Amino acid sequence: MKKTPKKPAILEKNMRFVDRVLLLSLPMALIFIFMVAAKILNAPMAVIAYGTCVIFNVIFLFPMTHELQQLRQYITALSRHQNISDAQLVLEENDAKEIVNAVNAMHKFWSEKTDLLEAQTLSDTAVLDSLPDPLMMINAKGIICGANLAACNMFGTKIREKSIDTVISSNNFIEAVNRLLQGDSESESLIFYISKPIDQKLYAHIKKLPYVSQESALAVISIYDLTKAMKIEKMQSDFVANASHELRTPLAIISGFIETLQTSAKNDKKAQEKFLAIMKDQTEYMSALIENLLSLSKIELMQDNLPEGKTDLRKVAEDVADALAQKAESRKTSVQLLIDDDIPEITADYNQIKQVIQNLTDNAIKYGTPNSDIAIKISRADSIPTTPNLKTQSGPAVMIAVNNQGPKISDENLARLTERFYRMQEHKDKNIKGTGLGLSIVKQIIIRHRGNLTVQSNAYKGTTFTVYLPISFD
């Protein structure tokens, strides 16, 4: 087997080999010049002797220079993270071999430390990104030098390297940060409000770190969103206020009739039957009122959570028509379904969408003209119409229109139909039962589904409530 020939040793120009040989040979040149001048040695012999010294220096310096060149190339390659094996080195000097071994040991040590530090950094980052609340770090100049995933989701993915006062526009918050940066405080806690990207109530805790290096984190800012808690508190207070207000009248009626039955009408059977019927109606009203209030509170609590299930609108409409068929018959009306064939399943909460169609259809039967038909039409729409201050989903949608042949609704009443407990005066005059919460529930369900609701009413085509729902969410 033939041996692989060794690669010829070539020196690079930047090794300055010639300069080294001439510099080492300079003392001998001066000695020979002195000897020729003193006639101790003649000029030809001096030249021959100097040439011999130069050749000796070349033979002596070349291996050392070549090994020094290899060491430099090897260490440079390691510093640039290039793959190179020390087996490729051709070293004869023990000192050079020891240098390579020391460099390899140092490189291995720091590589292990780097891998460990990188793994720890990734682990710490993963832990911080898993936290549900925003966390940011700022340096001595108020520049954001670190942020977890929650912070990026709330304030934008490109907040790093930005000044904190450009990310959070709250004077109280910025003043608290400045007090800490100027050394007037070690920690700050405050509640503040922001309007972008949405109106939010936030709690911030700003804490100065125990130690800091130049241009690194000086303080950490943790933020907690109090918006949802504030909404829950408002819903609870509204629920108590609304319930107490609306229940006061029926409770007073029932209490009055009970007192009458216990006294003057104690032995009057006709009065008892009449009063008990009224008390039953008031009890049913209170039961419906409480059920609607609880339903409304539950829907509002889920408003920030997009639905995930799939819903077949044809099946929903058929279920509603079957459930209300008897009531429609009692009003000498019927529910007609007009559903296009190309209606896809939509991403929606089945029970809530059923409640929307049922509330609208029930109202159409209740307030429509007897001996007329109620129409539920479902078709596709290119998009959802937009309304100021209402977040709607872009893209294709479905359109659910519920029409009755009732009297025209005035513009003033149209504007207030979805208000809680609002009932038109003519309905009260006709003693038509209702809690005034049905359309409020419809509105909140549509808001949760990022849809919209429109109402059209005239004397010729009656009143049409049209619900727009997205087919899916981004």
Ligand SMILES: Nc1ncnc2c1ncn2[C@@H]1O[C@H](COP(=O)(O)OP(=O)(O)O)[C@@H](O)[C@H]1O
The other form holds:
Amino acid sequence: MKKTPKKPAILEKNMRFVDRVLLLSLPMALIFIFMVAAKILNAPMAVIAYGTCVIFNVIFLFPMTHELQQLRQYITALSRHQNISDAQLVLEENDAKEIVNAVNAMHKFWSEKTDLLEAQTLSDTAVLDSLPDPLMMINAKGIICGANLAACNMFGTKIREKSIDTVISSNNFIEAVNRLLQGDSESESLIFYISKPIDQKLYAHIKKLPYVSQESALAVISIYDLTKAMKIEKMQSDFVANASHELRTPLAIISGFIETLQTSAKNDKKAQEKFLAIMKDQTEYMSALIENLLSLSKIELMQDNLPEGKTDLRKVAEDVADALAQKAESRKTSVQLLIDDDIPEITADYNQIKQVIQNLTDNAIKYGTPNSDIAIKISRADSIPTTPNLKTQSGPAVMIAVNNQGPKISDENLARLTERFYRMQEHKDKNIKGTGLGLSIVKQIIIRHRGNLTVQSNAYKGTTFTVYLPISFD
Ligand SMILES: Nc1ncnc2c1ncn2[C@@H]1O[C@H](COP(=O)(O)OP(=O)(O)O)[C@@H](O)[C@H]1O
Ligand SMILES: [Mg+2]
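Could you give the coordinates for the form predicted in complex with the ligand, as opposed to the form predicted alone above?
The complete assembly is shown below, putting the previous chain first.
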């Protein structure tokens, strides 16, 4: 439906239309003045003729001016991204319609280009943000013009627009950046240290980008944190040193006794029996140690795979109680099972969960007060308690609490119980057998299951190790 053209407000106010009509009528006015002066026309006729000219000009100019005004408003609205449909335009002139079509085509072309660029930028940002290592871009003045999420996490969220030397103050690093900015090199690689926000050893690779403009990125800086790798290396070498030390001690004892048996105790039956018993103990210790070390390395190999099987915790607890019944009896204790009825099957590795409960119950028997009961209590939990730097599963969980009576464990000892090879001095002094690896194995299995472990110890309630495990994974 064709709408009647609405008179744009702008026409009512400005004088441009009147000016144009008068200007267009000016030559005729001069001709009529000349004709009156030359007495070709009398004055009233000249005024009438001039008036006719003005009316003719008004009729001719009005639609053109009106369409021009509409075009101007339409294009202004487009440039401001305001939504004006071209159906609202009422244009009579073909030229004006063609201008609108051309402007529309141009606007569509650039809009599509802008949308494409925006989508590309968003996906580039998402890719850069998903990288685990920091990445920064600097321009020719050394100002950071881009930084991914890892860089913001390491150096602060407000690093964009800052000069790189205010963010990383290492002299070696700044010198390398300057060499690149001054055109003395195309790429630099170096190891450097920073003390803020924390002490870190970092490796940086700085690479020049093709020149685009003064303001665009001139170089990209990728950073790798070597601190973590160094810590892991140290942990591994400490582990090897500890394991060798733990094996060397019983070996030395055994070889010492062999020598004694071959020499001074050669004919001493009583001494021989005593020494052979000690040697047996030491070999048992060595095989327990090797078994624990193998378990630990096997668990570490699986650490990145989530468990898949279904596990019935009641069955695990019953299996463990049966397996340890004799050992419990030898300490004049028994293992009580307190299992709630609503415990669902959980997604977990049956054998590993059995090892967790077995190690905790074995400790409870070994280190708990003789003649007192040990309890394994299984119930549901709303969620798993969180600990910094530990990935725990959200959602409903189960808790397995293993309790024994016994003296309070000091806070210093509590903090170190899950360290590899750590054993409390009082237990070493009492010659209670152990490798110091049982709780490290427990901890690694719980980490793999995205659960958590808490320990409470006091003189009245004894010691309780509580394992939290998720019912299932996302
Ligand atoms: N229930 C417990 N009560 C008191 N101390 C415990 C208990 N469980 C573990 N510990 C202490 O933690 C240490 C580490 O335990 P673990 O890793 O199982 O090694 P192991 O039992 O082979 O010594 C033990 O040597 C002991 O000193
Ligand atoms: Mg143990």
